[in-house]
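What follows is a single chain, given as structure tokens, in the form predicted on its own.
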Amino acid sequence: MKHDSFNESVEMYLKTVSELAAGDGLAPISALAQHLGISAVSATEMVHRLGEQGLVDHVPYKGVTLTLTGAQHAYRVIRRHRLWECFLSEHLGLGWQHVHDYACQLEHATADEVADAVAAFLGQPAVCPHGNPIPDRNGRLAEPDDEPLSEWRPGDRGSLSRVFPESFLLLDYLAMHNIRPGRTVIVTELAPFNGPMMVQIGGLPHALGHEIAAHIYGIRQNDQPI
């Protein structure tokens, strides 16, 4: 039975803004519409009616944050997808970049009541297999101590921690290469002209262009030996 707090298309909004505005920024209306496949003018009316509901504060020609009680509501919907793919990887073994597309589904039928089940069930893990953190069942979710690899520098080293965020064609991406958190990375160069990032990951040498890169972070240890 599917739970009655939100219908789908307004979960669906709430957790896009969370991701695109993620940490202290805004989701610009034009990004909140590509990513959704919609037109900006729907995608305007929505946040419009979001914003009378208290969900969302729209600052005009720059973009859209989540309130308080908007972040609480999609923490909730993020909390479901994530435990879901941490089931379906580990009991039903789906591979890595298919489990969360199947997530996106079942995040939107699931009570609150069956995703506590799900996270006793699995032992209340902190991360999903993407590397990214699950709000706890207050809504409350941890900000992970990382940077983009699109941030780091030449000679920068350390452990790749998460996928941020999450698509089937990047997750696929990464699964065909062997990237995924836990790795060790190494910048080793920075092409001229906006040009890819050189970086050995695992011991082995790749080029990431820059908009992958920003989506595959990492915790730095350059005082460490790797």
Given for the second form:
Protein chains: 2
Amino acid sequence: MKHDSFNESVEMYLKTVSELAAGDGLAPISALAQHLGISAVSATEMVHRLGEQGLVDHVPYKGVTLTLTGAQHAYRVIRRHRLWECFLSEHLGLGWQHVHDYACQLEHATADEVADAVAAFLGQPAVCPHGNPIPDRNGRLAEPDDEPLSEWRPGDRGSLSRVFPESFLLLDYLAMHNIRPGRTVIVTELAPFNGPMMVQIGGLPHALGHEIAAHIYGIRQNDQPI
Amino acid sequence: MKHDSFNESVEMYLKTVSELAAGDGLAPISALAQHLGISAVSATEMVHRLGEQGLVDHVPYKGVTLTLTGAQHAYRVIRRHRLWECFLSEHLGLGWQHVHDYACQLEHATADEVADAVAAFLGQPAVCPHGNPIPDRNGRLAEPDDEPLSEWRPGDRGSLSRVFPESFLLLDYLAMHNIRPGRTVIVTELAPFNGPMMVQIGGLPHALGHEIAAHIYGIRQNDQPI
DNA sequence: TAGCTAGTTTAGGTAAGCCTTAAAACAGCG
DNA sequence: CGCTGTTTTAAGGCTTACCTAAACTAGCTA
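Provide the structure of the form predicted together with the DNA, given the form predicted on its own shown above.
Zooming out: every chain and molecule, the one shown earlier first.
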């Protein structure tokens, strides 16, 4: 079977399925279409093509999962993406909130040899600047055991681990408020009626909407001293 | 008029016209087609489209030149290409003969901000690893005053300046023979009937075919001591 | 000066990936 | 069981960038 160097479009589909399926394991086509900014009909078409190529499995009316082959390709793309993010951020001094979009472009134009050389140059980093783990060259990914803040309860404390999934608007907002991996968090209050979650991050109070809280992950350490 | 971030195809055309027109100033469509690995018909079509967008001027049956706008875009692409070559070669330790192809992929996926940051990281290099000058961020390019070895005559001496245009096959051959910018050259003999050119490069004898000699440039310094 | 040849252009066609609109199939609910 | 909203199929189109085959032109050569 030829690897054939999948094109940008295919890589974006695989990467997006991987992201959407991270939690429940099944990515609805509608979500896929929305994420990629295309119509649901087009997404369905493409999913069929990917299915024929053995990259995804489609359960009608339920969603899409990656096959083993598909997952390997997705992780290769994600690896390149996160390695470039490290490089752009640490060595080129580009803004934490901007490197995601730059890496999105570079990830499709990077040969495996280049990705490996970047990894070596960076000292085989384990996570990207936004805290997400970097797959190894064989496509293996260490799943972190953190939880989105949206599942934390008042009194819970710990430290921020990652932002996922990443998007410029979210990252820019977080950068502006100095919220990033490594910061300590304490959940102080959960407003009723689906209101915002009140937290202290790095000692400063913040009100996080539900959507945002679901995209910020942290490791709970309630037994630790304050 | 929108800049619209030209796509890969357009960028390849502009870059190739720039290369082919480097000497005579007019790139024949057939040469363009051959270089890009497409049919002459397709090249003609595309040249029309580029002409409508004001990127090239086409003189029928003669060839193509870049307009001012077209040249600026071409140089932006070339700048990214050569900056990546520097980075890949100097910092990632990838082979001199391989970085050209890797850079060909990256050049189309690099935002100007990233290119500028790479340039700063590298210390604003003046030339790529193959000796070709790097345009500045405004698209200005210092034209070197060297000549292809094919125009040298027996007795001429000097130093190699660059390989142009670049291609993997040529670079690989040169790498294998330790021929690269900076080496000293002396033309010892010009075989008759369009035969090879006999030279000494870095003290070692080489026989260069006409094609190859036309792609290696050097600066003649006949007044210098041996 | 007609004719040859290399280079160019026109005409007609393909494939990938996207689109819209409309109709059919289904899941999950009361 | 039937309703409602989501998902999928069907049909027809668009754009980009490529193709082949055939017609045409420029400029040289006989």
